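Below sits a lone chain in structure tokens, taken as the form predicted on its own.
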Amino acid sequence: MVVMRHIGSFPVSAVGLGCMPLSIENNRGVAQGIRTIHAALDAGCRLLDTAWSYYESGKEPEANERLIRQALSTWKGPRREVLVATKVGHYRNFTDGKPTWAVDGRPETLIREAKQSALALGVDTIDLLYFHRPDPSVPYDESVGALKELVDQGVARMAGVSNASVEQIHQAQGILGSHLVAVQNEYSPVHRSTQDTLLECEKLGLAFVCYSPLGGYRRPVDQSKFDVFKKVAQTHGVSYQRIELAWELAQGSHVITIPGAHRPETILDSLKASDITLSADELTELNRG
């Protein structure tokens, strides 16, 4: 069974689904995109996250929220449970011939993608945008601005922000108000460095979106670190990645999680992670890494 937790008022899955490989470099193509939407979609997943810099460098973008939007429509299964969640503020590029990330968090140009976004998603309404990273260049309130003029005039339901310290995570609530409902930072077992972002979320009253869960996307890893996760596994006998998924899970009923996936079977297996139940014992192992 799917165990669900709240974005503000809004239910959703523990478990989402990270839509990010599906459509940058060396995804599987649209089909096995809405196949593996589909599939997360049918096993009880009800929250996508996108947003408009998930394409492939050098080609257009919005191909992410393009590929939700048909897999929604062709869905037979209520869409009024889902929740889609965007952010705008990145955008692709090249570096010395390699696809890279840049920023720009010109309230003009949140303003822009955010309705572009909205278009993409075939929707009125966003159900929950987010400032997907900040712009050095740019006053965090600033941006942060724009996001509330954009739930002002009723382009997004919901706000939130994205690798966010805690002092900006603060100030993102002093514009937004009760419009903030989110955090999606960065949190795994090779990244615990946003810790401190995840309790203050827990103070705060808003969900705390673990992403790249699972240790990162095609990013070089220490892999000791998922030693004492793989050891616990066995004893479970489940594999180490849904014990990963669970760790992160128990660290707070504010805690969802959104790990990406290319096939369907990578998916299902990550959404039985809220059925794990951890030991005292097995979380102080892992908490201490």
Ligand SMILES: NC(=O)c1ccc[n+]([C@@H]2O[C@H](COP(=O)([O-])OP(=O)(O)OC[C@H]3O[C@@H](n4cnc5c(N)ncnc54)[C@H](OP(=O)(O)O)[C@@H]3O)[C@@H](O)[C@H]2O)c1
The other form holds:
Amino acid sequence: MVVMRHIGSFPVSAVGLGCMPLSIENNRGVAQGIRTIHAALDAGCRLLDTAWSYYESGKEPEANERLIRQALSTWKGPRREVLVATKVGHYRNFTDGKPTWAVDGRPETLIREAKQSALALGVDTIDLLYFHRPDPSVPYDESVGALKELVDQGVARMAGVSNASVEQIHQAQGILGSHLVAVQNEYSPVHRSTQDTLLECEKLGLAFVCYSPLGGYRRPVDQSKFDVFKKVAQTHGVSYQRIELAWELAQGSHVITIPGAHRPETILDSLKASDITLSADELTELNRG
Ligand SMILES: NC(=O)c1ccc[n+]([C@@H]2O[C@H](COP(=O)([O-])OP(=O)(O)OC[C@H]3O[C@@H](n4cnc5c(N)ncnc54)[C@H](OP(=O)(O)O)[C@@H]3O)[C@@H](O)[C@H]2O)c1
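Next block, the form predicted in complex with the named molecule, ref. the form predicted on its own:
Full assembly next; the chain just shown is listed first.
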């Protein structure tokens, strides 16, 4: 059974599906994407994570949002139970011929992209809209101010910030008040430096959503960081990825994790992470890293 937690007052599965791999470079096509999303939803996943910028460099934006719309419209289950979170403020580019990610946090860009995201998702109101990443050339208050405007206009119901420091979370809460419900930051066994933001979110009553929770699949990571997770996984007789996700969820009841997947098999395994109870000794060992 998938354990439920909350983003704002909306119940979501503690493990959501990070949909990015389904539409960026090296995706496996629309049919496989829909199969993966349907498998996740059928197994009880109630949180899909997407972004305006989840498309292949040089191709059409909103590809991932359109994929999600297609998957939800052909799914036989209860659509209203599923929270779809999207993000604005990033776009795809090329650097030396290689696909890259760039930022544009100007208010007019965020407002335009959010309206396009709503259209692509086929909704009047986006469930949860994040500001994807601070743009060093735009004052943070101005970018977050655009999110406030979008909530006030009814384009988004709830707001979040991503890749945010403790200071920026406070700034965002000052502007958005109770409309700010979530912070999405990188957090995994190989990326623990955002622990301060995870703890701050608990104090502020915000959901903390761990992205790239397995270390991400797009860049090489120090594999030795997984050794202790592999050891604990052997005791439980499960994949070490499931232990990684269970360890993240054990950081607090406000924590939600969104592993990515190209295939039904991997998300189905990940969704079982919330069933795992780690002992106090195991947690101490995993926390030590
Ligand atoms: N806010 C931001 O700036 C930001 C940045 C990056 C990512 N994100 C979000 O975070 C999500 C997840 O991050 P990510 O996709 O970069 O990386 P990730 O979740 O750390 O890793 C995904 C990789 O792990 C594999 N995997 C997943 N579950 C597994 C399991 N149970 N057993 C074995 N392997 C498993 C997948 O395999 P297969 O490919 O074989 O299925 C995939 O290759 C993204 O999809 C996106 O929604 C947000």
